[in-house]
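Take a look at this single chain in C-alpha cells; it is the form predicted alone.
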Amino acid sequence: MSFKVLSSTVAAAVDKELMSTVGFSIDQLMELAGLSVAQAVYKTYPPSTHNKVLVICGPGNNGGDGLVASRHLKLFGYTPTVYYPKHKSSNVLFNNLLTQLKTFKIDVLQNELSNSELKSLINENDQIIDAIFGFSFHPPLRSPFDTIIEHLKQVETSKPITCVDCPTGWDVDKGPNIADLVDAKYILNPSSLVSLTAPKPGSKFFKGNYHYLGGRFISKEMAQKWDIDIPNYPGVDQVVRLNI
C-alpha cells in the first residue's frame, strides 16, 4: 500500500475540522489516536516478548496520544511506565489522563531524571514508545528532550523504538537530516512507526521495519475533500500496516 502525504499544515487543518463541523472532540481523537498506537505494539512486539514498555511523553497532543496508549497496553497485558518531564498542570483533559493511569496502578514518572537515571529506565524496558512531539514540532530539539533522544539513540539499533506520527527530532515536513538539525544525535531512526489520520511527508524518510496507518475516523467525503487515502482496516482493527 503507498499512500498520499498530508502536510503539517493541512494535517492541522483536517484536525480544526474535525473537532469543529464534524463533531469530534479533542478526548475522542486522542483516545483513538491512543488505541491505534497501542493495537499496532501489540501486533509488532507483543506482551510475551516485549511486556515492559516504557512511554516517553511531551507536553502536547503527542504526548496525550501516549498518555492513552499507555492506559492500553495495560488492559492488553503489558507492564507500562511513563515518562513524562514536562507537564500542563491547568490542562484538565491531561490532569484525567493522569488519573486514569493512577487508577490502573501504571507509573509515571513526572520529575526529570539525570543521565544515568535515564538510562537505566531505557536499558530495563524492553521497548520504548516515542510520543514526544508529532506534526506541530518545529526543531531544533530543547531540554530535556534534547537529552532523552540522544539516549535513545544509544538503544535504537538493540531497542525496539516506536514513534507516534513523527519520530521526534524530525522535521514533519522534510523529515531527518536537515540544517535545522545540525547534529545527528538527534536524528532518531526507529524500528515502527505510526501514522495519523494519514502519513506526513517526513515519513518517506523512514527506514525501519513497520509503518502503520491509524485513524478510523475519516468519513469518505472528508477523504475526498482533503484528498486523503483510507485504507481497508481488517475487521475492527484501528490500523493497517503500510508497505515501507
The other form holds:
Protein chains: 2
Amino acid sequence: MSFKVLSSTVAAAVDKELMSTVGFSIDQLMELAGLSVAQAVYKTYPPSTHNKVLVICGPGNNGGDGLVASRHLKLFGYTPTVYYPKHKSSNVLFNNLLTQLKTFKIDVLQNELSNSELKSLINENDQIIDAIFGFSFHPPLRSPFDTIIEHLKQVETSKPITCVDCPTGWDVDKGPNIADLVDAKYILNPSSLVSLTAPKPGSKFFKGNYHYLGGRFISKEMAQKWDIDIPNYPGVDQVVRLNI
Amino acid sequence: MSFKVLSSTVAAAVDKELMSTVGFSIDQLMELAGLSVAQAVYKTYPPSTHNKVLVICGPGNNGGDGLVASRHLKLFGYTPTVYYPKHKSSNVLFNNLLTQLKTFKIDVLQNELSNSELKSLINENDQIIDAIFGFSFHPPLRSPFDTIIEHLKQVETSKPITCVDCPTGWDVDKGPNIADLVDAKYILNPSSLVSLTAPKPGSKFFKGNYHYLGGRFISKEMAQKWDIDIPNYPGVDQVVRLNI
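Coords for the form predicted together with another copy of the chain, given the form predicted alone:
What follows is the whole complex; the chain from before opens it.
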C-alpha cells in the first residue's frame, strides 16, 4: 500500500502544533499513542500466545509511549517487563508513568544490564517492543542502546519485535541507509512497526509483516494542512493496519 | 447481573488515590474516561443510525469527560454538538479541551439557551449524552441544569440518552429517590449508562437497556484494596457491558 510520509522536521512541527494551538497536553497525546501501540501488539501477538513482553524504553517521548503501552498491556492480560536504563528523573511525567507501573506491579529494570543479563532477559520473553528512539533520533546509536540493538538483531528472525514509530538505529528520513551509519549490526529488521501520527519516510523500507498507524488524534483540517493521509480507522480502534 | 458498587465518598477517595500515590494526571484519566464513553456510545448507537449527537456538559469533571468524548466521537464519524453553559474559564484543562474541540470544528454552544432554543437543539439531534454531573453531585439541581433535565425527560422514551457515571438529578448513593428531591420531573430514565471506575449505588435503579463500565485504569491490587469488581473487558475495549 502506498502512503504519504512525514519527514522528521515536519513531524516535529506537527507535534509542536498539537501541543500549542490545538491545545493537547503531552499527557493526553502520550496516553493515546501508548494505547495505540498496545492495541497493535494485541492484534498481532495476543497474550494467549505471546504473554511475556519485554518493553525497552529510551530516555525521551518514544520511551514514554513504551511506558504507557506497558500499563495498557498489563490491563490487556500480558506480563510486561520494562527495561528503562536511561530514565530522566527530572521529568515529572516520566516519573509519574513509572509510579503507575509500580502500582500495576510491572517489573521495571532501571540499572544497565550486562551482556549476559540482557541476553537472558530477551530470551525469556515471548516478544519485544522497541520504544527506544522515535522521530527525533539521529544516528549513530550510543551506549547502552547500541548493544541492545545488537542483541535484538540476533533474535529478529525468531522473536516478534514491534518498533514504535521508527526502528531504533534507522535514520528516520533515510531508513536503514547503512552508508551513513557505523555498522549493519545496528540495522534491525523488525516484524512489526507502529507509525505514530503518520509514517516517517524511513518506514518505506520496512519489510516486516505488520505495519500499523496509530495516534488517532489528528483532525481532518489538520491532516489537510500538513498533507497527512488519514486512512479509515475501523470502528473505535486506535490503530489501522497499513500493509494489507 | 449483580455487581459491587462504590459509594460517592469511596469513589472520591479512589479518585484521590489515582491522582496521588498511583501517579495519574487528570489529563490521562479524563482522556481514558472520555474515550470509554465514546466507545460505549458507538457500540449502542452507531454513527450510521445516530450521527447527530448532542453532548451536554456540566462545569466539573463529568463535563470534562463529555468534552473528551465529543472529540473521539468526531473521530469515530459522528457530528457532535456540545452544549456547555457553565464553563469554568479559570481551569486550564477545560480551556485546552475546548481549544481541541474548536480545532476539530465541533460546534460548542456556551451561552445559555432559551427554552425554545433548547427544545430545537434536542429535537434536531439523534441522541444525547448527559455529561452534566457525576459522583460528586448532590441534589437539588440548579439552573440551567434543572430546565435541561426537564427537557430531556420529555424525549427520554423517544430518543437515546446516555448518562455518564450517574443520571444527572439522581442521588449518586440513593438513586432516583424522589422523596429527597424537588420533583419527579427531574428524574431522568435514560436508555444507557456508562459507570466509570465502578458502578455507583444509584445505578442499581437503572432500568435502561445498556449499562456499561468504563475507565479501564484500575490495577488488580487497587481493585482488591477498594473491593471493586473488575469484570473481564473484551480484548482491547475500554468498556464492558454489565447487563447482558
